[in-house]
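One chain follows as structure tokens, the form predicted on its own.
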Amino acid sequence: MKEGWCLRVPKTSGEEKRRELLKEGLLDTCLVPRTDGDDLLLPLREPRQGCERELFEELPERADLPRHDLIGGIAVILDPGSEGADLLLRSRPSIHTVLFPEGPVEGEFRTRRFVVAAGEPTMKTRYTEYGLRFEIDLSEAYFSPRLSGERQRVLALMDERERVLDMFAGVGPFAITLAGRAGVVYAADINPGAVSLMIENISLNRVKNVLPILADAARLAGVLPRGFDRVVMNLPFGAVKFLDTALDLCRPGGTIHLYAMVGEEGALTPILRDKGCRIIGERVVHTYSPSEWLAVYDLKVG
């Protein structure tokens, strides 16, 4: 055990306060993290204004976790082969499990495949991202937070009162994040598991602007209005086949945001526009392999 500097956190915002530190450069990495009662103790690198001192267990010299995603109190290893999942489950008091996929995200409902590498034997946790809450269930429906930091840019290019249209909309990320801002969100996808845990979160955000919708994207220009200001495509293996339902819905001089795999930069851009879209904006979000990333595309329509 070691003696040093730590920040008291209630463990509901633990996880967003233990991420703001580290991006900051001030959570000691070598410490583990602890619970103390209702709280979260963090160790830092340098007393800062209302900090403690408290004892943490050392993590094992040169410890090198393998690359996850965290995703509430579920890591997800990223790498396949990569050891290391106990070791993980120790770096955080929050982690009560390591899952490791056994295939990419697959079928109609986009969901996949995992086994537990390491603690508690669930796919089940709640995310917080940015004050809302989330509740996952891996087995029911995919979900990454790598897109946290994209849900907050879109948020901000917003006009006030803006009718949006979420042709993917998963659990809800996107939707109840843009809720914030927009009329109304009209939410879709076509997995029962999905949805129902949309209402799920909908219900825990106490969002009132967002409408679920039980869905195949395709036949959403039968059924739904035209005129959106602002359509999300977030269906980065199959979206660019749904666009032309896209271009139907959204308004003229309205805005897409495309998300879609490529391999080179402006692999998409002459599909985009010989359909009549004009690209405002390209950018990679994340990487997905060495040969692939997942960029963006905004769109004007008209």
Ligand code: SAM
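Just so you know, these numbers come straight off a predicted model, no measurement behind them. Numbering follows the first chain given and starts at 1. For the two forms, the rigid core is made up of the largest set of C-alpha atoms that agree within 1.5 Å on superposition. First, how it differs from the form predicted together with S-adenosylmethionine (SAM).
In the core-superposed comparison between the two forms, the C-alpha atom of residue 39 has shifted by at least 2 angstroms. When the rigid core is held fixed, the Cα atom of residue 292 travels less than 2 angstroms between the two forms. Once both forms are fitted on their core, a CA shift of 2 Å or more is seen for residue 53 between the two forms.
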Given for the second form:
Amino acid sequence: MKEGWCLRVPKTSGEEKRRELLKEGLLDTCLVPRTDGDDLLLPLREPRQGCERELFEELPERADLPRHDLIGGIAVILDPGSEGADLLLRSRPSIHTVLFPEGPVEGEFRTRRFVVAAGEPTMKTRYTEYGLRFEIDLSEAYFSPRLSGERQRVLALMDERERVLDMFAGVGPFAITLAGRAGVVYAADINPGAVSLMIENISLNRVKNVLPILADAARLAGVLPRGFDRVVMNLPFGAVKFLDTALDLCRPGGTIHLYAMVGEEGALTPILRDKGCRIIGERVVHTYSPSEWLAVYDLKVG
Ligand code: SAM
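Form predicted on its own done; form predicted together with S-adenosylmethionine (SAM) now:
Everything in the complex follows now, all chains and molecules, and the chain you saw is the first one.
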């Protein structure tokens, strides 16, 4: 433990104040912030008005922490067999649970089994992305924070009032983000647990133009109106199978964003061209394994 200067703030405004201090370069990032009743104690690099002296745990070097994804208050350790779940739990006051994946993302619902490596035994958390809030339950539905940049990229490409279809919407992160600029977003998923969380997230963010649909994407052409301006296909191990449906529903000149796991650049080019799509972009989103990465193909229809 080490004694240092700190600022006492109510827990409710703690995260906002932490970011403010970080931006100003005043937060001492070598010490672990801690709670005291309803307050959060934020360690400072130097004294400032209203500060006090308190004892803090010293943060382990970032390099000592296992590689992880942070989803709200849950840290998911990425490398099997990694040590340091307790260190991770103590590295930020907002982390309440550290999970170890017990297997790969699997099945039609793309969920994963986890074991609790440290902290509270829960798979539920509240996650914030660019000011939007999402209820997440990793035992019920897929979620990854790694596509946050992609959601913003697609949003920036949109015109106002577009008609959007999210064919594999999960708990709604693409649909609810794109609703900010769209006229309407139809958001389908085959997993009832995901659709139920999506409905919660629509209401949590007071979004009025997302239509959640519990359905198999293969059947959407039979029930939805045609002429979508934009279609999002985020099913990395199976989207190509549903491309005919997307092409049926998207208007000529519309755009499809197809996410696929590939092992070589241009792997899908022949099949996409065969279907009559013009590839206007192919980018790496993130690596998946030493020989595979998640790619996004931006396609113009017709
Ligand atoms: N777009 C969401 C996101 O970014 O978090 C979820 C993406 S997740 C990789 C794929 C989703 O597709 C899962 O929620 C799964 O339940 C859903 N899914 C799988 N097969 C489907 C199908 N045939 N029709 C509709 N949804 C399906």
